[in-house]
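This document opens with one chain alone, in structure tokens, the form predicted on its own.
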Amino acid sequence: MKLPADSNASGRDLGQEELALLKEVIESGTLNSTKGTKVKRFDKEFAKEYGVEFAHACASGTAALHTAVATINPDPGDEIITTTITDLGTIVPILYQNAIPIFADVDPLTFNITAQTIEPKITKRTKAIMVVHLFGKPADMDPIMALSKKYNIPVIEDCCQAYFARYKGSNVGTIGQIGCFSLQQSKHMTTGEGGIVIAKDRTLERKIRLFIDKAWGYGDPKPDHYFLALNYRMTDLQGAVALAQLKKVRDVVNRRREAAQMLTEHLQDTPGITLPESNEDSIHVFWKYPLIVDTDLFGVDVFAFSTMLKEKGIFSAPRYIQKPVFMCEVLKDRRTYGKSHCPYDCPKRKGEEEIVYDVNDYPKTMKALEHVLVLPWNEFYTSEHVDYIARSVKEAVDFYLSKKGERV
């Protein structure tokens, strides 16, 4: 069976309702944000639809959370502290603001950090907190948020991959200081690329406005370029998509999450198979589906299991990501600022102590790598995909658990 991918339009919900307003726009002449329509539109519906006092658009999600970072305006060699299993486009951020990535453990459940990892690494030079809400999953928000509290650092939610998804009666962008989202193709909502930011605290918003467009004052008595930042702009085109895309987007999520449902059902009770949870306090809204597999009954790893989908024609992710991000070379080597090695060797960090990523310090994360295998999944799942997949994973154990009594 083909599946529908979320690559084209097979799994993504674009159509006539796009097209119309990117017609309007064409018609127009008038193609970016600053003179046009759309994106301002967008803003203030995303920020209604949030219930947040607003929201801004932007580049890329990896613009966003480096919206996010700069307004919080750490000094050079400061430290945020986030997950070790994210997209780099959660790090990158922070090191272009010349502060430095702490990476606290996971859970292995939910592959999300919590309250008990990041602690034990939050010192004086801690300017804030990055919580990955990872394949959907809500982090467990609220005893972060006391550590929030009782140390007095921000917290910025990635909601990159969690449209929608709830903790405790709240959307999860809407529990820290800042949220961040991203319109990459294969989210929830796209706009091919894009991102948006969004935070409670109207003193917040002038900082995420200017920084998106290079500091200037747009709209000020004497406007200038008050401090450095980019040209993190979305088009009026984007902004024309991003429109039709923000009303379809809860429907979206309850069609990946009815379809994820199903899969559960299908799945309950399969040997060596650990299916993601959802309930009322945590809503899970399905980026992807993540199993968790247990190698050693089966004797095979992880890429074992997506060999075998994927002659099925399932292109499942083994390990998600092929290592933790802060064994990836940027990090690895600092390869950052020319030679300088900047944020890790840093004048601003002179007698401090120095930055190491040790991989033993992360079991639970080389767990979960070593567990989790990411099914694809978008909008168009039918319960006849669905069934598919089903059959298709638990012939995988089947086959697994029988060659493993063979060799025993």
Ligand SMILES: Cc1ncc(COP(=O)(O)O)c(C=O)c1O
The other form holds:
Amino acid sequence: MKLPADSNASGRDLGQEELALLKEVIESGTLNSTKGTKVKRFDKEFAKEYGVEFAHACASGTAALHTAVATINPDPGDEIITTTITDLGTIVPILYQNAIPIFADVDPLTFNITAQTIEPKITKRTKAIMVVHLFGKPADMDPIMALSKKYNIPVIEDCCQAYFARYKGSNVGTIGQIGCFSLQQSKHMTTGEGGIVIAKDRTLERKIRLFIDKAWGYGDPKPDHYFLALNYRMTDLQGAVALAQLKKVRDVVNRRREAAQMLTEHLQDTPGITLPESNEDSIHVFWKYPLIVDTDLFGVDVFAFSTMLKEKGIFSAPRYIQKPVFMCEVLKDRRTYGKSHCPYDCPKRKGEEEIVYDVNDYPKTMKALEHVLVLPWNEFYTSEHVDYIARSVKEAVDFYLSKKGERV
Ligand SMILES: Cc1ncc(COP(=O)(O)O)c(C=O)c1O
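Alternative state: the form predicted in complex with this ligand, after the form predicted on its own:
So here's everything in the complex, that chain up top.
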């Protein structure tokens, strides 16, 4: 069976609505957002949907997270606590602002960092906590916000995979100080590439807007480039697509959740497989559907499962990322600015404790990666698709259980 895929039209809800708005942009001859109307309208509508003071679209999820970090404005050598399991787009902005990512271990069931793993990492250098709601599952925010309050440290929420995921009645992205989203091809809503920054606090608006636009005081009586910033502007072509996608995203989220609920029911009592949790207090929006596989029970690793599923046309991601992000070359070898190894060897940190990323400090991360098999997920999955996926997973389970039986 061929499953709808988010890499092409089979699994993306793009059509007449996007084309009509794109046509307006093309016919207007104004493709940039500075003079155009679409991104401005999108910003307003997205903020309204999220019930926040403002939203600003930008070039990517990475750009959104960079904007958030720059808005916190760490000094060189300051620290930002984040997760070991994420896209590098969460981490790179920290280094680009000359701050140091400090990693908290994850909960191996939710794949998210927790207050318990964050607190021991807090130092006088900590300038922010960057929480990722991985795969669309909300992190446990109440205890994290309690830490934020106790130590007076702002929280940035990376919601790139978590549109309209809800934690105790609130949309994630509106719980911490700043929320960031990605509009990259595979996300719940897409403009190919793109990002969004939201915040409740109006005082952050100017800084966020300026960082996206070279810190140029557009519209000010005497504009200038006020501080170091980039051109992270979204084009009005993307703004047109974003506006149309915004109308559809809640439905996309609901369809993904409904399909996921079906799979959960099918796989409920499957031996050796732990399923993702979604409940009233923590609504998962299933960017992907992660399974936790008891590899000891089956006597094979998650790659074996993945290979079997691939033969049936189900392209899963064993381990999601192959290693914790701190083991990527850029961080391990500190390939940053020339030969300086800044910000790790920043002169501003002279005499302070050296930052060491030791895999032995992250047993839960290693366990989570070893056991996770990430199933592709899509709003166009029908009950037939879900049945097929469930049957294929069960066949793999039965196959490896019987093989194990033969070996014993
Ligand atoms: C959790 C997470 N953070 C950050 C990013 C970076 O977003 P972008 O690729 O739009 O830069 C992504 C995804 O792509 C992501 O999934």
